[in-house]
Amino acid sequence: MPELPEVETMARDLHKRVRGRTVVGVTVHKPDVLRGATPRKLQRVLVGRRIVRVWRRAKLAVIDFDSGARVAVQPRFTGSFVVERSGRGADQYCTLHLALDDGRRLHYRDVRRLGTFQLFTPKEFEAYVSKLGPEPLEAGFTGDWLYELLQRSIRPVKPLIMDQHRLAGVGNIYASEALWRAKIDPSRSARTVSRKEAELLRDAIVSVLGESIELRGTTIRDYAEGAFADKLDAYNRAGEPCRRCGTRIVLTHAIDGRATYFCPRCQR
């Protein structure tokens, strides 16, 4: 599933393509993955309206127009932008696209349709963003507060900082890798993380989503924009040697019912 590096790196592409065009005409293929809105009440909120923006919050691209209206597109696994002239990105995948003025069309592909295309208000879109937790690259994500976050409950400290409700477009991938950095078992109870492996571990989550951000993300399996695969230490390393110690990398579902990789010796 796309995490905080790779939808911010789809809302970046996506902002130079297409902000200040103005939407001419809405073709929904797949009518399943619209939240908030019929086809017809798209087409009547979006057609004549300028994209001013296009962003990240947490694991949703967000659409903005001059409206006030917004559109967040949370792309799970297969999800994605395409952008062209030709007519090349309407394929079977295409759950919907949006015709720009100046020719060009937006697609939003979707293999599995897992991801969802929904319709915001203005204060539609606070009350729902209202429920995250805050972003992990912004000022007030702090050492402190995450080891006040941790103080707070006895889950095992990996599902914990997976909670969107927690903590804002912190995935699999980026837990494990970070965990791994800072030295922590993924399985260790919350609470038992001092102030000192909480600093380790807010600066180990700063670190590594920024560092995917810089080479647009971790291509596995359906997303396949980035080079951050081939910096992973402990996602997706089954059985290979820590690069800092030598012991295999084990993998194991029992945490939290998803593939958590760390390393027996170091992670503690």
Second form
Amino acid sequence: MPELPEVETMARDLHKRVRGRTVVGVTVHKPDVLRGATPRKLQRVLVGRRIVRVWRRAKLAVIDFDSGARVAVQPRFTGSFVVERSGRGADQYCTLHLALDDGRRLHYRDVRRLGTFQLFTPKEFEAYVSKLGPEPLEAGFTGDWLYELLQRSIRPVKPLIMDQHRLAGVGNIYASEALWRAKIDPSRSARTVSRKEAELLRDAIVSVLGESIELRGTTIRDYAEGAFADKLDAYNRAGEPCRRCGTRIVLTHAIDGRATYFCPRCQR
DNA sequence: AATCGTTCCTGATAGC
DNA sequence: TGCTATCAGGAACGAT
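For comparison with the form predicted on its own, would you give the structure of this protein in the form predicted in complex with the DNA?
Complete assembly follows, chain above in first position.
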């Protein structure tokens, strides 16, 4: 399930492969992944346009075109990109593709189709991203800023740091990991987190995301890239010993109905 | 304004 | 063996 490190990896890889290419055709097989455009409109807006950059914001892979148009892809669970020479490498899960001027095709592939492929004008894109929280790997994300955010909410700290409108890019895996590193119980009301703990949590979020990007993300279930799965301390380790204290890691669904992994002894 | 419940989708898995 | 039921999960949306 792609979160910030996985989408960063997807965007960097795609940038290297398609930057500078011009779209010569658009084919949509599964229109339900489209947002903001019909297949006809997508074709009208993108054909003849050159891809100038592929980058990431929050958990979105963003494709910039020379006209200023942008496509934001939300892979959610099973979305991915496939770039191939016409004919080979595509399957029934490829929902749409952009034909490129060098004969290759850029496919958006999505088994469950909970992901989205959204066309924006520059103004629409700006309005959308302005509602997202800050990027945790950029300068504004400090311990003081996080402390102030946590102070304003009575919600459990884990869903709060996963709220994309508060902080961008952190999902279920890295929330569990960061809280384990910071020794904070995921169910604690956000406002009970001290300034010192907020500083530790900030550092944990930055370090876990950075280390995962270096390993190209976490391969678990749907997302099939990256070696960070071996480095997980909490997520997906139910019943296994905590690497700090040896206590068995607990899996609970009591917080927002989401799988949450934590050490009941050293996370307080 | 903040928070909560519902919905989208299909492969993998469990249970009979 | 082959069927059915259950589960996973991010975020938009409507309701409170």
